[in-house]
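First, one chain by itself in structure tokens, the form predicted alone.
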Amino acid sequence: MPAWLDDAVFYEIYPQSFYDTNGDGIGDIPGIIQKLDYIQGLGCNALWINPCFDSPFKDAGYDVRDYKLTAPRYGTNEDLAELFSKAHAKGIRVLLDLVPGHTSEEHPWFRKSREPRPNEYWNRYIWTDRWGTWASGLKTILGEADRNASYIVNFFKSQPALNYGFFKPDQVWQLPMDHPDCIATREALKDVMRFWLDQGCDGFRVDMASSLVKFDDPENSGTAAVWRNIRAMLDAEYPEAAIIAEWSHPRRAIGAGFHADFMLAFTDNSGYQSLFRDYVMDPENRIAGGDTSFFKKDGKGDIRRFLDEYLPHYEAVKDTGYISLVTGNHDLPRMSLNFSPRELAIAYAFIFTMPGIPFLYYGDEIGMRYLNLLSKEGGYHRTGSRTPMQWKNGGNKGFSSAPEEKLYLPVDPSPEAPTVEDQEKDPASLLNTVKELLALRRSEKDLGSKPNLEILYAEPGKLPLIYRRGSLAIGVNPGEKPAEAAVKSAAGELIYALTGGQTEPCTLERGVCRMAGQSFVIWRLFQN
């Protein structure tokens, strides 16, 4: 396990829209470089970067054509390799976007793969022998290659799957996972991540992990074997390097080899989604009938619905590694969608002392809003959350010199928009909030990555929500109104609150903790 991993706290860059260097309306590589002093600022020690590979971008960079090229529009490998040694001499660790799971339909790989004589690359990708529009549940492409056959694509209609094998073939087309074609797969990502880390990348977060070897595979073992011959090489050549999962299934992910894994709401898992998103958007991206989310001050979620979820899955990897709470990413609504600033920094301090690795996306620390656009690159809904960072007043709120009809997509057109530069006036606002959340992560010690996590009080459809944090109580009540539980006799001092001005007092104290309406604490327990 990577020893920087214990503190790490990333923040997550969606290039395209962070800052515009050369005003030609897209976010680049060095403008990542100037505001390094600002992600340091902020109390983030790490870097996840969405795609930057090159590509003909029609899913945002997750459509690869050359894995060992930077997308031209954010500058050049040297930008990349600049940027990671300007981030490492700030302390900072930059994570790449890896996608192994299928590339662009322009890649070489695939050029080759289609032609209708067999080649090195004819089972680079999943071919069939088959016409029609599905093959073992898997969604194919006809009429695309002079080729006798149809390929799977893990996504959209421009990404080819790789071919990493089946589980259990029984078609003539499936290749099981030890052919040499399919090893040859493997090598050849183990091949683009050697290259990368020999320029000073520190690891990969990775696109759809678990969707390498295919069905029928419901434990995604063999995908699992794949990353566990993935991480011995890493461990034997880049022991410092991390891989983080997108695979939404931390049992699995780590059990896999993975150092951590992010805790989304994916397909059969909605307790994240329950904090901070349970509601249902309509056709026009608009939040349709009612918000349980758990932290909205009306008080209607139920904090079991996340910790039935989460905590079998921290108690089986919490000696092997990480699960990561995320403020938002490039593919949720931004959080600001349903919240009030009040319940946004309610949330994030949830976010930040809980154990594991915490993201915190662009843009969230400011509440940026999500918009109602139309779709930019493959984006659709996703886009709302895509939009270029909000630095200060003025043109373009200073994320790019561009004409505004140039830009990759258009900033946030209101009048209250918030920005950068507003908020550190305000020693109130919510960027300055989160930066004392971080700060406060980082000078305690028990509010590390580390495993210490004991629930105290989360009765299902009550407030507030206590847990333990080593010699730290904590406490949240995300409710309108004051409340209180019996917690185990235990007391403490309080060292941290978030009561919004409320008059309150937030105590713990002879077993009982009482805490104000909208409230955040944290007490040093008290030793017996």
Second form
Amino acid sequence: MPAWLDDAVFYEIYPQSFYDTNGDGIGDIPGIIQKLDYIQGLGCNALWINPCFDSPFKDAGYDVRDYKLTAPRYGTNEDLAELFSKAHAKGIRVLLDLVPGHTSEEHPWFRKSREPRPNEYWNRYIWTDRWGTWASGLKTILGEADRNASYIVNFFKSQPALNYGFFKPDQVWQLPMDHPDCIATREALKDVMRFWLDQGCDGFRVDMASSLVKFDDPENSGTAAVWRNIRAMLDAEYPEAAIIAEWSHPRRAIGAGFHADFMLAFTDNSGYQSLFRDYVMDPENRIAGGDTSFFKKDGKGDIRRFLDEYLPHYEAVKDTGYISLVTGNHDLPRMSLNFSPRELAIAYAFIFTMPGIPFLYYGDEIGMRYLNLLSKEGGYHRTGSRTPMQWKNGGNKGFSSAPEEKLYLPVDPSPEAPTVEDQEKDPASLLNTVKELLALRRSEKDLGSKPNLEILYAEPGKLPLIYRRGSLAIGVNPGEKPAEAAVKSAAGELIYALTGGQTEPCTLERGVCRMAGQSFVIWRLFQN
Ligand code: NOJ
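Form predicted together with ligand NOJ structure, per the form predicted alone context:
Entire complex below, previous chain first.
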């Protein structure tokens, strides 16, 4: 495990929308370089940049046309190498986004693979052996190539699936995992990883990490074997490099050799969703129906929905890898859609004081709004979480000097739209709260990634939530009413409180924890 992960706090950057330095209306790599001081000032010491490689952008760059070329709209490979070295000089690590499961249909490998006659790349993707589609559970595309076959896609039609083989092949066209052409795909992926690691990147966030070896592989053991082989290469050649999975099954992902895995909302009733986004969205991207998220102030949520999912994973991986909780990402509606700034502050305080590696999505630190927009570059409902960063008041909120109509996506037009400039001046702003919390995470060694979590009080449908991290006890009461709980014989001195002007005291005395409405508190436990 690279030691730097033990106190890593990530900032996710959607490069399109972060900072535009050349006035073409779209963010760029030099823009990220210019904002490194800002990122450091937040208290983040690592970056994840969404795919910034050459692409036709039918899925915002998750359709890679050339894995080794920076998309010209973001800059050059030299710019990216400069970002790595300038970030390192400030103690900031940089993860690129690796898309191992599929490429763009415009990738040269696919152009060769679709040719009617066999060639070196014929098996680089998964093709059936005739025009019919005998591939249950797989999305097949017919009518797009001269080859007498249909091909499998991983996500959109523009994303043909790379061929890592089948776990249990039962058709002649389904190659076994150890077929030389499937091994060649894996080796080609390693070649891409080495290329960027040699330029100075610190590792990868790995897209759809569980998708490599095709079905029937219910436990993903075939895919896990591929990753363990890749991890062995990293351990031998790049021991400081990290790989963080988008798998959302930490036990499997970390068993497969990942250093960390995100806990996300891939199912409607996931534990992660129950914390922050427990609502249904209508086709107009509005919240339809009740919101029972745990961090809503009306207190209708149930923390056990999260913990009963999280804790078994935590126990299973605590000695071998980390779980990552995110404030949001480029696929999720921003938390501000249903949360007030106060609710956001308490939710973030929880994320930043849990074990594992937290991720802050750009703009979440100021509570940027989710906008209801038409789909852009395959964004669909996700587009509204991808709008330009709001740096300051005035034209394009400081994102770009381009005319408004040339912007990649519109800037939040509301006069109320939060900006970094305004929030920097207000000591009680969300931005300053985020900075305080991250500074605390850095200064209290018990608040790092390491596994020292003990749940002190978490009852179904009740408040507050109280947990322990080493010498600290942490109380979370998202509900607007005061709450109290018995906590063994614990007592402690208050070292941090987010009480938002509530006047009731928050105390931990003689085994009773009392919390004001909508409060978050940290106590240093008395030794006894
Ligand atoms: C997950 C990524 O986060 C998402 O944005 C993308 O559309 C799919 N994977 C397909 O690569």
